[in-house]
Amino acid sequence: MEKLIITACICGAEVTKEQNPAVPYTVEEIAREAKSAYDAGAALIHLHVREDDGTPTQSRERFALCMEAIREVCPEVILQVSTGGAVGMSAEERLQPLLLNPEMATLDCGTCNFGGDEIFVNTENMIREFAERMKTRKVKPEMEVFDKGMVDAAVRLNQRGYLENPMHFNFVMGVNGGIGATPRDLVFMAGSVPAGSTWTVSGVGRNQFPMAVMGILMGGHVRVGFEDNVYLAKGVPAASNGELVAKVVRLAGELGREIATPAEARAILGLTGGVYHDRKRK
């Protein structure tokens, strides 16, 4: 079975220090949490950024500061920027991090109700525009899919030439408005992606570790981190993203799955572009 790529989503756009004091806001805190995850076994950092007061931002300048700070403490780690941002941001605002030529970026493949009046909007035209921008800059997209219809949307864009093979998916399971987080649901989603694709599973809240176990057993990859869940166990806040990653490493060890290094993860995902590779070529 392929080695396991662990992604750490270290802060997200919504979770706050009131929920867990270790949630990072500042550049220094974000670098600290990225390093804790990398040291524990994460090959890939899924990156949102915040202002010092915790306000989510897609500012190119803020992303540049955070990405450089992470590269200083863990230069080998894969950086995957979010183009999801936060609910209510414009498309152009969300696209700013692509200007920094990261190796990877998220591509949300549909609109989703997040509860109450919150709607995460991704029209078909927006998805195509985001895909074209990534393709132009040779940024590998990770298709963020909250239900089966979003997988189908990505497949259609692939057939029309907007997305290249092999595709990589992130199944976001258990979010309000999306597909549930059960073994049946994950088997259904994994069976829906085209042959040759890779996939990661992100279980939200209490679903994080049950879905991680399923992902390990099924040959997929796993995402954990404060964006999706701030608890190590029921009622026990995680002290760092590294603690969450370390738990997945322990589970994978018990189940006989080896952990991918960043170099191995790049080979599995077919990463050849971005600032990291530009630096390596010099």
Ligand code: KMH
The other form holds:
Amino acid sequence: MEKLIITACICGAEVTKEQNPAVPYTVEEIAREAKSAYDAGAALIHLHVREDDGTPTQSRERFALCMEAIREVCPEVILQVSTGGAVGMSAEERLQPLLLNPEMATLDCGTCNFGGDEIFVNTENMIREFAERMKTRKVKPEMEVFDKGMVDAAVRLNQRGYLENPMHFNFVMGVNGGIGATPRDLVFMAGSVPAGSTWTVSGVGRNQFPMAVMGILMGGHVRVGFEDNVYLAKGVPAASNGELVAKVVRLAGELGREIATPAEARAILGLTGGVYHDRKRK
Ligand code: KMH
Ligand code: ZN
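Having seen the form predicted on its own, could you give me the form predicted in complex with the named molecule?
Starting with the chain above, the whole complex follows.
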């Protein structure tokens, strides 16, 4: 089986220090959490950033500061910027970090209820526009899919030339308004992507580790981190993102799946663009 790529979603846009004091807000805290995840075995960091008071922002300048700070402490790690941002942000606001030529970015493939009155809006025109901007800049998209219909939407965009093969999906499972997080749901999602695609699974909340085990066993990849879950076990807050990643490394070890280094993850995902490679070529 292919080696396991572990993605760490270290920060998110919604989770707060009230939920877990280790949630990073400042540039230094974000670099600290990225390093803890990388040291534990994460090859890829899914990045949101905050103002010092915790307010989510998609500011290009703030992303630049955080990305540089992460590169200082873990130069090899793959950086994937969020273009999802936080609920209610405009498309242009969300697109700002693409200007920094990251290796990867998220491409949210549909609109989803996030609970209460919150709606995460991604119209078809927005998705096309985001996809085109990523293609122009040679940024590899990770298709964020909260339901099976969003896989189909991505496949349609691929057929129309907006998205290149092979596609990489992230099944975000267990959010209010999206698909559940049962083994049957994951088998359904994994069976719905085109042949040759890669996928990772993000179980939200208490679904994080059950879905991680399923992903490990099924030959997919795994995302863990504070964005999706702040607990190491029931009632036990994680001291760092690194603790969450280390748990996945332990589970994978027990199940006989090796962990991909960033270089191996780049090969699996076919990453060739972005600042990382530009600097290497110089
Ligand atoms: N914070 C959510 C509204 C992404 O990063 O692309 C969107 C999100 C998805 O986290
Ligand atoms: Zn995100």
